[in-house]
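In the form predicted alone, a lone chain appears below as structure tokens.
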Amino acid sequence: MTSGTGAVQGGALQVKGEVVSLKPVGDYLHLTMTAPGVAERMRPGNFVALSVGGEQSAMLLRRAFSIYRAQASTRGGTVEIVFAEHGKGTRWMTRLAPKDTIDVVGPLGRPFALPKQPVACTLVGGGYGMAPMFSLAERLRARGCSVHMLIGAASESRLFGALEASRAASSVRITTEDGSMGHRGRVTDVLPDLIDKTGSDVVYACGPMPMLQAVSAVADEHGAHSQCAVEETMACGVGVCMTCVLPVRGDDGVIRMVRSCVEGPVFRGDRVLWDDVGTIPDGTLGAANRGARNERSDARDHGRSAP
């Protein structure tokens, strides 16, 4: 990796981007900047690495995010994400001005796959895990799908999108686990019922772990296919530290620890392994025993950080 602009990995690039403006969103921080070559190459369901702290920060490790929106220009293409505070890495971008350097690699990952056929669709987002849905919504009606939406979060200001959902999807459906809007509980109270109603073939999701678990187990269970985008702890977005690796089932049947960043984020729901994230199965390939399971997850439970 070097610093200005240059490739990274399939086709992603380090370049210096510009804040262009930083925008409260409800609980949340929309954040535009200048990636010039970053817009023209990203994909739906791809993210970006966002160096923190400044030039002389201790703080080495980038942060992933999801692409909200991408736009390509012949003066140098512009991305938009939305971020919450957690740590010191988002603490600090929340600080961010108009014409602030950010150093941006991206975009990174392997995207949502597209239907070959104009199939119904329905897509979920639980808070701002809905960010990344309105750009694969563009793709998929292009293809002739019609584009459903489920929305989710504990409370209204935890919502993201949904005034813009109505002008995305065909339908939208949202759910506050306190009912200050929508229906009161979760996502998958409700996608049941509008997979049904829909007759969606696919079901693509972004949230929180335990949601797509949920709504992987939702899609299967109604005859759909599910594509869920993991958040996973990545500390290199590059697949060099292998922090963010989680058990997957391949097309052989057999299960292996994969990287979140390079073979994901996006995975097929029912491959994943979702029980054991965080753990090194019995019978993963290449896994010496049972102790390097439990060894792997205590390691997890006392290293692993909100970004």
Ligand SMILES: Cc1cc2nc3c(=O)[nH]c(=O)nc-3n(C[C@H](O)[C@H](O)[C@H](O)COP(=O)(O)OP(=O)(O)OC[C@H]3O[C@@H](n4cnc5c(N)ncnc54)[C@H](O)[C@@H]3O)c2cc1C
Second form
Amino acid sequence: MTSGTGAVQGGALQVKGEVVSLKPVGDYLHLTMTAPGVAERMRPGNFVALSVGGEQSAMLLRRAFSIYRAQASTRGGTVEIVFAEHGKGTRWMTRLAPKDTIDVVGPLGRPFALPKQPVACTLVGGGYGMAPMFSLAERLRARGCSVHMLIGAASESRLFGALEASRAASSVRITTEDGSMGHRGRVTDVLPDLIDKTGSDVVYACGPMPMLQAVSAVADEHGAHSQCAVEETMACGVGVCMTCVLPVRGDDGVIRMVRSCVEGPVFRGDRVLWDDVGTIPDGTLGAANRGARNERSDARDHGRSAP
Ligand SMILES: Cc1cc2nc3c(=O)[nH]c(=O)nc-3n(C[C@H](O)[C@H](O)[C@H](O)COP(=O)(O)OP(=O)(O)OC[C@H]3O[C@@H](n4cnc5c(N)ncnc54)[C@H](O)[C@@H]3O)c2cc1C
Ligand code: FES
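The form predicted in complex with this ligand is what I want next, because the block you gave corresponds to the form predicted alone; please supply it.
Complete assembly follows, chain above in first position.
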């Protein structure tokens, strides 16, 4: 990826933004930055890829973050993210100060699919996975959908958006694993009841992979569609390196290794082969060709021509 400013992939831009503010929210940090053009193009579920470490950094790979809020403005729109300190890149981000320059690529990825009819929707967020749910709630409400939120985390300090949720949704349920706030347990403990009581047709989810797998299974069992925003490790973020692939069954029933940065990060939950993420399951399209390629290279290694 180049360091200049310009178009990247689809409608995405690469821009030099400026840090507006960096504030703690529970165990997370809330970063607001200018990113001219990105805010205007953003749709709920999109993410940004930030360059970390400064211009001389050896950290070449951008880091991906869901867009929490995006506000268009005549002076250059702002984009907000919520992040946890994880490793070297996010540690560098915790030291950002107002007016620091930040190189932003976005908006990237496929957004959440919106229902055509005004149906009931349950939005489930695990930890900072709640971040993309607020702009989604706004879009859903604008379509006449009723919005119910279910927020989960290990403990109260790792919940995000609990207060804001009461303004954004008709009903809010909270779960923490240690019982420090709301129901003690996991989101999937209360999700079945929530889907049934609200008559939700769609469940939107963002959070850790095991949570997404469990949410998608509950949605299936209760007759709801699920839309899950996955967080697969990414390198390029724009569809060229194949680092972010996961097995997904297509409309035609065929399993394909699909790029979560371009075809995702939002997938239909019932289409992801959750148990096989991180592997290439048997029957995946192209996997047999991979075998054939191996045979060819074996043949080359033994000085014979490939059949
Ligand atoms: C679509 C998407 C949305 C995301 N949204 C958020 C968000 O809103 N808030 C937030 O805190 N984090 C989010 N993440 C995870 C975030 O990208 C990683 O926490 C971050 O890249 C870690 O970088 P690091 O240098 O601190 O950690 P390191 O562990 O040093 O990172 C090393 C490499 O691994 C990758 N990596 C490490 N952890 C993850 C992870 N959990 N997911 C994906 N790649 C990872 C990094 O991008 C980097 O290339 C998102 C990831 C994806 C793919
Ligand atoms: S991260 Fe490179 S193809 Fe998705």
